[in-house]
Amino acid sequence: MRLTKYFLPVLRENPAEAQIASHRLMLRAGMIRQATAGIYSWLPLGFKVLRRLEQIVHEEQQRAGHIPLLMPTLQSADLWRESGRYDDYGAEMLRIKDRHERDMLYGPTNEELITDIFRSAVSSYKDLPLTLYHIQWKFRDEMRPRFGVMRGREFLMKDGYNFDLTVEDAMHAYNRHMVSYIRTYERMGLKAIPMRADGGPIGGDHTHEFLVLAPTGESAVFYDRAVTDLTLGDRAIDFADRGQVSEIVATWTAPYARTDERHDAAEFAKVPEDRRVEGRGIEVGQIFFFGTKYSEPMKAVVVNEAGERVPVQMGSHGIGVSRLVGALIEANHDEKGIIWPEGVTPFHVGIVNLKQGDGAADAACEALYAELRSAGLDPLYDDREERAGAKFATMDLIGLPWRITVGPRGLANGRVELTSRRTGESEEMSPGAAIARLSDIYRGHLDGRPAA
């Protein structure tokens, strides 16, 4: 992508109506355009990232064995009425008639339509177990909808939903996706502790919630600081062997860890004081086991090995797509602007030209952006009539990991300047060596390998 012909409306001033960092800076890089309370306009390099973080979630859903479909926005009230949550969930469902008078919903979350499919066409536990899973927007009513996409009322969202004989086998499946949520966070670089947690209205006593840190997180924290030196790097994991994946949750829950609404602080005093953190925490997805919940009252049913009638268990899990692009940014910026991690960055470098329309600066970026994209890497090619300070700024803003400078005076002795936004230290190198170092650093990006 040329930037001549790129559609990046960037602003020079601070919105006054931005609070946080994450806000602030997707509306001045061009990210998001609000269309009303609550609900943006993903423009182009917004959308990038979302779909690049979309990608991720379905390679490691679909990783850990789960199935991808997709469901309506629009959901019968009917079904909500069978699990009895449609006059509990409150103000936050988005209520409708159609031109019928039916009444009608637009779904904040897909319990009640998923066991319907499954009910419709399961029926014997040789079909078990079975995990199904969508990437799709929701709407909640947020009374008071701020901090951009951090809390808006229409968001996009990873739910998916176990459906398994056993309770034996439905702790399988959480922790299955426990482990899938440990790496899909860390392939987007980001540490996010699983947190004990409160079931709120999805229902179930036992769930954990993932959280990354920041400082404008909207949960109070509670932690042992040795969960952040867990990782999972590019260990291979088997979904299906039950001993392994056990042992890796075991592993990530035995330090203390809890959200404001499950601490105890006796239990908090045993931890080494040196290693105690108090702190704040931005969900960014949560898993739930809840049994029969929604199967015993909505009849979904198997026939087991003896032949009797059995409600499955079920469980949901989440993962707040839209939401991750906030705290990605309010884990990774400066004064500047964004810093985006390599495994999610809109583009992979920027190239920056110091001279347009000078003969030998213009061919050297030329042959840059065509070798990049020979190699698999998709870079963003500053090409306007502007000053260098003005790219400058402009790269600093949007926040890609690298930049490639060109100007006449290196091209002189053969040499283009690699920058590291994160570190900001440069090095000057051949074209071909700028190239060669790309590739290597973003390699397990490219082909969907967990991050080393």
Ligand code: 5CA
The other form holds:
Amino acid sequence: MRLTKYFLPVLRENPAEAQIASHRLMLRAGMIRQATAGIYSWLPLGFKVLRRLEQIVHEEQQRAGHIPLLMPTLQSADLWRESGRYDDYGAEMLRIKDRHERDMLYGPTNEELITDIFRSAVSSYKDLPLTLYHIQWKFRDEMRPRFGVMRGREFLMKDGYNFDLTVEDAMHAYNRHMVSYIRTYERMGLKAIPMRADGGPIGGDHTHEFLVLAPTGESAVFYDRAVTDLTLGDRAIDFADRGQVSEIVATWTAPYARTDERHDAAEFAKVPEDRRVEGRGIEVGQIFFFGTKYSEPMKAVVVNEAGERVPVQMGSHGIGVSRLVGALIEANHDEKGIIWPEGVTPFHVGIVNLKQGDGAADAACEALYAELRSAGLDPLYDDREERAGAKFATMDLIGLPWRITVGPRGLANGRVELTSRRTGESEEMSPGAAIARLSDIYRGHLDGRPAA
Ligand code: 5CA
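Same protein, different condition: the form predicted alone was shown, now please give the form predicted together with the ligand.
Now the complete complex, all chains and molecules, led by this one.
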């Protein structure tokens, strides 16, 4: 992409309404624009990051054996009357009447709708286990939408639902989700810690939230510092292997880590004092096991091996995809702007032409641009007639992890400059060496990404 052809409405001033860094930077970098309270348009740069996160979520869900589908945003109230949640959900649910005076709602979550799909098609244990998921917009009429996309009213969620014959099978589904979520967040360059939490309106006692530690987080959390040292890395995981999956879960859930609703001072006191941390976190996901809470009232039953009709064991599992964009920025920024981790960056590298209009500089930038693209990378070329300082400020604000600076002086020696956004360190090298270095850096982050 060339910047003169793109739509990147950056703001010079700090928007007054933004209280935290991610909200401020998303507005300033031209990623989002508020449509109305808690509802945002995703401008091209923000949309690119959102799509990239969706892609990672899809890849990791399918790696775990879960199957994508797409359910609508609008649902009929009748299904929610069957589960009893139409009345229970309260003011957070946006209720709508259609022209025939039928009660509709904008889905805040999809347990009822997916259970209805399941019961209409599955009646035998032979079709289990089954986990279906989608990535779809949700609406919750939050009392206090704030912090931009972090607590929106309309937000994008990945929600998955497992259907199993036995509690043990459903616990394996729960564990599979926990491991796949840890891997998903790691691929995004985030550390999210599973913590024992509260079931809330989804239900069930067996639930973990995933929290990104950040002082601006809305949740108070208590944890053993040891949990922050754990990483999954890219070791091979066989998601069908119950032993391997439950062993990973055991490792990650052994250290004390709970949100304030589940905090137990006596248990916490057993953690060595120098490892006890009270902090704050951003909830970027939650997994639930709730057994037959929906299958029983909605009669989602299967015939088991003995020929008996039994309600299926279920759980649901959510990732806050749009909230993650904010969480990523909270965890990765400095006073100049965003610093995207390589796994999620909207463009891989920015090209800054120090002297637009100079024949040699323009030709070198065009060649670099074309070669980066043929190497499978996605560059953003700042080809504006602007001062170098303004170009650097824009690149720093939008946070591409790497910048190649091209100017007549360096070119005279066959050199360009490669700069890391995170460290600020620069190195001079030939354009070919810069391309080779970037290809190396992004190897492993490119799976599934369409070639530029
Ligand atoms: N049905 C279950 C799991 S599929 C469910 O709805 N879980 S949830 O309520 O925990 O939501 C899943 C994730 O969506 C949360 O962990 C959070 O990251 C995100 N989320 C929830 N509310 C909001 C909101 N108002 N704005 C942005 N993201 C939100």
